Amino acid sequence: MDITVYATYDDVQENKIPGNLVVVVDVFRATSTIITSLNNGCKGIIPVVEIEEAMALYKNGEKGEYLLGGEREALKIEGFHLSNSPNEYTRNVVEGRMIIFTTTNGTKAIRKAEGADKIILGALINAEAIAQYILSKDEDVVFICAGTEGQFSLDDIVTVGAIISRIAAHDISLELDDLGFVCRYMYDSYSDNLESVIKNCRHYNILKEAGYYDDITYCLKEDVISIVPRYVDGIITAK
């Protein structure tokens, strides 16, 4: 199994996407929020890039069926029902609803993966489930890290490392690119205390300064959800 890792969505070589299994990772916080929402009974999430696109979809949708969720610069968008905090996406809020979702980094990364054979969403909270899904397919894998405003983001790298480490535990033949090797090394080196290294990253400190302490704690939990979200025909649903 060959594993390729892109540090940001801007780094993606689009000719490497078609025909591959792609895993999109934005642990702080888009993929963590999407996974949580689906786990709490959300019908599906429509990821969009622009706020205007989200508002247009919402206005044209059936009243009461849709919620608007997302952020810009880590903060809730004016006029939206929800921000990008996974702790807001509780069962009583999202069950049975569709969510139109836009974030600074994560939804751009998801849309960048379009054209892949399969697109799934990973985070620390479902790392084992993602690893098991990949093992069941036995295909080459491309990881797309969302990054932070076009820059390399250590939190996503460590999360990819968590998934690779779980795959490697099954003694299969892995061919990692250089960044894949770094991801695995970083996770294995700090797996006993991920926050000790992630606290140095810019995205962590953006959330900390904004007061999202509970989000940080939640997003650093490992293997607490077993679903694998899949992006098909513009909608993310639980596999």
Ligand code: MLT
Given for the second form:
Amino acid sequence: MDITVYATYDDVQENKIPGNLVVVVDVFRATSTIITSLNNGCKGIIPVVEIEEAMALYKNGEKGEYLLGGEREALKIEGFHLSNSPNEYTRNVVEGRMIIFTTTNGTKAIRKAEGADKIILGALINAEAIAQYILSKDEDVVFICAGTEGQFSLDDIVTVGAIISRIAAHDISLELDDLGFVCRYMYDSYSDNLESVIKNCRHYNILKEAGYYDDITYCLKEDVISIVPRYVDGIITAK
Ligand code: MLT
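Now that we've seen the form predicted on its own, could you pull up the form predicted together with D-malate (MLT)?
What follows is the entire complex, opening with the chain shown before.
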């Protein structure tokens, strides 16, 4: 199995997408929030890039059909029901609902994967489930990290490493590209205390300063959810 890792969605080589299994990772916080929401019974999530696109979809829907969720600069968007905090996506709020979702980097990374054979969403909270899904397919894999505003983000790299490390625990021949090797090395070196390295990330500190330390703690939990969200025909649902 060949594993290719892109540090940001801007780095993705378009010819690497069609026909491949793509895993999108934005651990702080878009993919963690989407996974949580689906685990709490949300019917589906429509990822969009622009706020205007989200508003237009919302206005065209039936009354009460959609919730609007997402962030800009880590904060709730004016007029939206929910921010990008996974802690807001409780069963009470999201069960049976469709959510239109836009975030600074995560939803762009998801849309960048369009055209792939299969698109799934990973984070630390479902790392083992993603690894098991990949092992069950036994295909080459492309990871797209969301990054932070076009820049490499250590939190995503460590998360990809967590998934690779779980795959590598099985008897399988793995060919990692150089970044894949770095991801695995980083995770394996800090797996007993991920926060000790992730606290150096710019995004960690943005969230902490914005008062979202609880989200950080939650997003750093490993293997607490076993669903694998899939993005098919414009909607993300639980597999
Ligand atoms: C993003 O998509 O850029 C992030 O999820 C931002 C955030 O942490 O809210």
